[in-house]
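In the block that follows, a single chain appears as structure tokens, in the form predicted on its own.
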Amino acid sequence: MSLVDQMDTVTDASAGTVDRHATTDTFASTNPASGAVVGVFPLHDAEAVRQTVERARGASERWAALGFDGRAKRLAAYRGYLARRLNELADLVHRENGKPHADAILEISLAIDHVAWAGGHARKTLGPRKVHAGMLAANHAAYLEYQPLGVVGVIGPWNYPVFTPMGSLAYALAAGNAVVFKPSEHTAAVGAWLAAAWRAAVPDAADAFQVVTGYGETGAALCRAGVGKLAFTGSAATGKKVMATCAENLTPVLLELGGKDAMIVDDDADVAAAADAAVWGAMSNGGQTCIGIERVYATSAVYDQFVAEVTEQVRTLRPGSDGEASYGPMTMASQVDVVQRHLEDAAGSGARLVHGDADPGLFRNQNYLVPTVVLDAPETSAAVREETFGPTLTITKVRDAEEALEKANASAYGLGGAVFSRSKARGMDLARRMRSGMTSVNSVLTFASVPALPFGGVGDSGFGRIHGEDGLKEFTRAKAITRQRVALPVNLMSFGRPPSAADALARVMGMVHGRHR
């Protein structure tokens, strides 16, 4: 029997451990390929969310008291459970999100690796340590540690419903917090599965990970429920609303928002490899990837070959829900209109569109979109300026890599990006100067698979970091402690200090620091 079948259900999937009498309304999550109902879930109102957070608050004290080793042991049990049920979860992701089963396995595998890293590195990153006290406090010992926030609220996305929220969930748990997770209403079954898996794997700390389900109102209630921090992944427009709502109670936020990631293809690039990476980065998951490649700037030396390679590959791609499909349907039907608007705007602005050979007439519903390459769209067009989040890719010819970098950086977004160059020095230099939180050289999206690297953006792509040491610290407060070891003959921090003490201090500062010019 699958975990979905075993879950405490409203119909066939659990939305968590909230008292179901706190709310009577429900909503359905459906398969974007067929429209079939995947699960029916409680529409948790503000009171239900408040109850959940309060239950988590009590659990957070017990969870924190387990210490780093106790939490690492339980996180290991959780990742073991996920690994053993990987195919079951992948099937659920395929049905509810629409992506191919194989892509779901890759997503879940990355998430499991992050759970392992977070649990294994929390003590080293966050544990108490002694730091240098400095000259003015030489008679003191100084200590630093990172303490949990209590309860962390997580509002997750639908495009990577396991990997993306796990970057907050696992790291917040490893840091000693309890978590309350609101999955996207489009992938509520996946969120419920993750919480049910936690209860099964970690029964002695079941309330440390809970789920609430619903629409935007449920998310707003979580923002107002007194959590220690709110981690949100989604669009920039919604991120601003989340931030404004959290500001009502001065609740700090972590925002991982959209992107318009660019790839630079330099004169000396391996063009075939760059084209393969660009097609995967742009079209995998139906283009519904915040760090996916949406723009390519290829130098004039390689542009024609690059376009030929890309268009040849794109013509073989086929969306669908079967095992041979390249990618699935658009998870959120309304995104179809955004993609079509961008393509129409680009064509109307003089761009040339190259479509894949897949026949849209064969598709069962309008959520399937053929892959499309947009050649030389104006930089002012929506296809270049706005996040498309569909199976499209713009390719623009530039004079050289410096012009490519200038155009790549001329965006309100700054999440990820890629550079292709055979020169290590040149590739690294361009990567460092790209205005983005993350850049891959001679690959795409690789930074997301390295648990030690922080993940996040700048500008309209948000702020704060998940993953790595930065991701662990994101869900803590730094605690500074000093302890006087011996008393000094003269206490500078006392009204009883002698009048000459300040002059003596000034002379010492002059001798120690004044010689530097």
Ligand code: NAD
Contents of the next structure:
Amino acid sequence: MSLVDQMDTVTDASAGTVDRHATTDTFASTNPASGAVVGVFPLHDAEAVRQTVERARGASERWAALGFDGRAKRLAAYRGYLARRLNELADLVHRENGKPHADAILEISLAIDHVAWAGGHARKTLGPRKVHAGMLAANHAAYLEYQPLGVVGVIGPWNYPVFTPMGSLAYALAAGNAVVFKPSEHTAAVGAWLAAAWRAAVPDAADAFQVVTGYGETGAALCRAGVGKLAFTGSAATGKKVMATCAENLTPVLLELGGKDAMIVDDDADVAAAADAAVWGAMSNGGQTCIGIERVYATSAVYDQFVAEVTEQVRTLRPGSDGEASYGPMTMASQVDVVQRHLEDAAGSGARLVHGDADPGLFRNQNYLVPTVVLDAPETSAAVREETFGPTLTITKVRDAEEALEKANASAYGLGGAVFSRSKARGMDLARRMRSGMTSVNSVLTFASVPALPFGGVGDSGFGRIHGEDGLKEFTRAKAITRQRVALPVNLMSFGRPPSAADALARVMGMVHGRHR
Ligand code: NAD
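Requested next: the structure of the form predicted in complex with this ligand (the form predicted on its own having been shown above).
So here's everything in the complex, that chain up top.
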């Protein structure tokens, strides 16, 4: 089948959401395990992106006019559609991203739960409410509501091609915005599928969810296309470019960037549980998880046992593309070099590497990486400082949890993290003091599966929040309204006020506030 024929297949499936006539150039996304073409997509240029945003703008007013209940009903139809076709979408994620089918099901399930939460909580979080007008405006009623921004641009990564963008898409839609989604060029078929699913499930508001495809230039064009906000998820380096491009038109940005998440294992931890969680947090999805555990700081009391448990578990992991594989190939071939560089740098600076038993020579496709534990790498090494994004884990011995916290926090990143301690007070205290947007105590990654909790980072991990009430508000502007209920005999904000009015006000302020010291 020719590239254009395949593109027709893809565009048919997406029912017009990817307009192949907008541009003649195309690109292909491939299966990282086999190299087979998964789909061929238009390379949307600036004009095509602009037209798509205008189409979404037309739809945004009708979508907003549906109100919270009308939108909730349609978001429910969308989640029903996704749930009924979970296996079909999981198969596509498996083929295009490379992760095991079971992991794709988990990812999509989390995304569906977020669609449900966003649709179900938008009215309560964003709807009009009366607020107390306060002493100085007691004769007024005061109202607060959160209004949509119009069109929200969403640029996504490839590592969680459903869950990650859905944290912006579902919440922006629930808040009353239309969305234009630019999926990663590595997972364009999943992006087109999500948009096609919307058109099928919500035919009367089909244009509220558009997709454009292409490389970074297409993303930059979306930044310049006059969207009300740009929600970006990807690397810190690209995030800086996105922010600079958006600054040209003062387009606000939400930046969900990379991480170097740490786990602290305290003296009183359940060491077996901590090891199990660390291995999953570090190695699942081949370590290509923004909130993956990349560093562990274990106290000297538990270090030996922890290392023994982790290395034993890691030995049994096997990358592959079959149903039994622990994780898949690296989605981006270029990431293999980054991981190798970090491991070589760590080994060269005195760290001890413990590899899994899986033999890389067995694999024809060298995009499979053997899991590797890095023991006591210097804090200055790339494996500790930079995002590795591979099936690796550094474990470092520390005196106590305070030293662990100090080292965990000495990172430019600050996305998620984990603490293992049997003491509730100790665990919560360490979690609070961890410099990150999210921390799980006695588990890993759990915060991502709680729709009511905001998701986002600090420092080089970005700013702004998806998920939860904060995630809904992120895609709105707060609107304040006052309505005078009754006119007072003396109006302080009028040139007609009597000269004595200011003195009277000063006396009242003295009585109400002056007693506080
Ligand atoms: P990336 O930064 O290379 O690309 C992300 C997206 O940006 C892609 O769609 C790409 O086409 C687009 N893009 C590239 N250049 C652009 C430009 N100049 N202007 C506009 N758009 C542009 O990231 P990636 O490799 O796809 O994803 C991996 C990164 O994403 C990791 O750092 C990971 O930690 C991070 N990530 C973060 C989160 C989070 O929620 N914080 C979630 C998933 C992934």
